[in-house]
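Just one chain is shown here, as structure tokens, and it is the form predicted alone.
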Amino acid sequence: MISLKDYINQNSANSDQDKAIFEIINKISDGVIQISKLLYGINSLDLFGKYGGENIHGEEVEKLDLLANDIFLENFIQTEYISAVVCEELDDIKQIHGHDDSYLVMMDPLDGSSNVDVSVSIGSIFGVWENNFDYSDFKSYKGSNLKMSMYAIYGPNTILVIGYDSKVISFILDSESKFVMLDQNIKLPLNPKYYSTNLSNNKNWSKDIQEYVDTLRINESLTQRYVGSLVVDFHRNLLKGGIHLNPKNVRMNKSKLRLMYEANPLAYIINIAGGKSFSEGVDTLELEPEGIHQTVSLIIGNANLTKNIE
């Protein structure tokens, strides 16, 4: 089986962009390996529990959130191709290098981290844009302008999924801490199996969303599966076929998911794999961002299941 390192070596010389993107993929994968070793290491008990502070969204921060954030930042500093980073653990854009020919990485360093204490699978999410350094006009960082996105799953296995150059590929971490190819061209199955949403929030959804979910519930070809870690629910539906819904809370007029480092990167991957995604009444990738921590609704999955409903 081809290793990620070999795959990078074979493809990074095609263009200047390929060279930069595959170097970024390499640095992200190094960070994922470090986090995997922490999670499955002999001192993993030290990772449990809250840090004591809150992030920009007012959520309690897990110890591992900060560790993961620091690990990726340390890896990003080592490459000239990453000039700035955005994530939920940082209030503002973090400048790393000032190179004009460079990229901006937006990440959720540990998606689903509240599930760590109960041993539920979690992950990391990344989106990569060309960095134009004009942060006063953030609209240029639409999802449709993404150059690459990827995510990792930390579960029974550590999995890396990459969306780049009109292809979605995956790698699995082997016993020697080396990523080897798992799938070289992921496409959504034609017959989806699952729908994923937190039905306990039904009372907070719009009438249209409630009726929409009811049609999914009575669809005999679909079964509900909901983990509560966005990236994990997404990964299962990507491989098996399905739809994930995280609708707006109309009672509070508030959405939960982060456009820039959760919804957009996953929408980019689902689009390549043959699916669709909608947020706030439009195609997720076409939504003009208003800021780095903007929250949105998300309906994402097989094209024949997704509907643009708010």
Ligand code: AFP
Contents of the next structure:
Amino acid sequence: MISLKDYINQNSANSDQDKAIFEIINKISDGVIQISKLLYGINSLDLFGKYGGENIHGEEVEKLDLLANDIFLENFIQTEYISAVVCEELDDIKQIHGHDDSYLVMMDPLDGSSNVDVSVSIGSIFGVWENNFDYSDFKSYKGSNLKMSMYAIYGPNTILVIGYDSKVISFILDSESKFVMLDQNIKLPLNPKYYSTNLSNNKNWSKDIQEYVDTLRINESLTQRYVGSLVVDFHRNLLKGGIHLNPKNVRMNKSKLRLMYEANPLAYIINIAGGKSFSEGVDTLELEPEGIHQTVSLIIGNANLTKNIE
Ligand code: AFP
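Return one more block: the form predicted in complex with this ligand, after the form predicted alone shown previously.
Full complex below, order starting with the chain above.
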């Protein structure tokens, strides 16, 4: 059984980029282990409940949102390969080191936080870009320019999924707090099983989306599953095959998911695994970002199920 630490040691010497990216993976995984210890540790009772304030998007903040944010930032400060961080909980780009030739990490430190209090699986999502683009020209931070993306799931066990160098690999956290390899090359199954969307939002979708979701509902080879933590719905579909949709609310003219630290990192992974992703009427990875906290629609999964419909 190969551990994540062994895998990192074996692969980080190939190039300067590999060295930096694997060091970033190492720091993220250390943060994920710390969060797992909090969640499954003796003081986990303290984690329930709201912090009492709202974040910059006007959303209620759970205690764990802030803890997860601080844990990852503390780990990132320890490496010079990360020069800046974008995070759901922070208004602006946070510069942590002065280097231009290092990397920018964009993260949702705690995805699905409203599921924490009811003990439903949650996760963390990360996208890593080179930091040598111009911040005033944010268009360079397209998903297709991602160097690596990864996510963690805190569920019945803690899982890490990494998309890098044309491969999607996964690790599971063992009882000694060590990540060991689960899968060395994840590809989407050819026969998808699931469609996944919040059907109660149906009234707010465009006619085209409503008709599209109807075709999924009557597709006899599919059944529905919906958790409400994006990364968990994504992970199930990645392993079993399927499609996840979070369409635009056309009544409010508003989409819910964040492009830079939700849609793009997952689109990068699905692309490597053989699938497709669309946001706001284009391939998610080709969408030119307008801002760090921009929201987008998302249709993501097996290529034979996803359609570019708005
Ligand atoms: P919370 O962080 O408020 O739980 O939101 C989770 C989320 O951003 C994403 O993880 C889910 O897929 C999506 O929202 C669920 O959206 P709906 O509430 O519209 O079902």
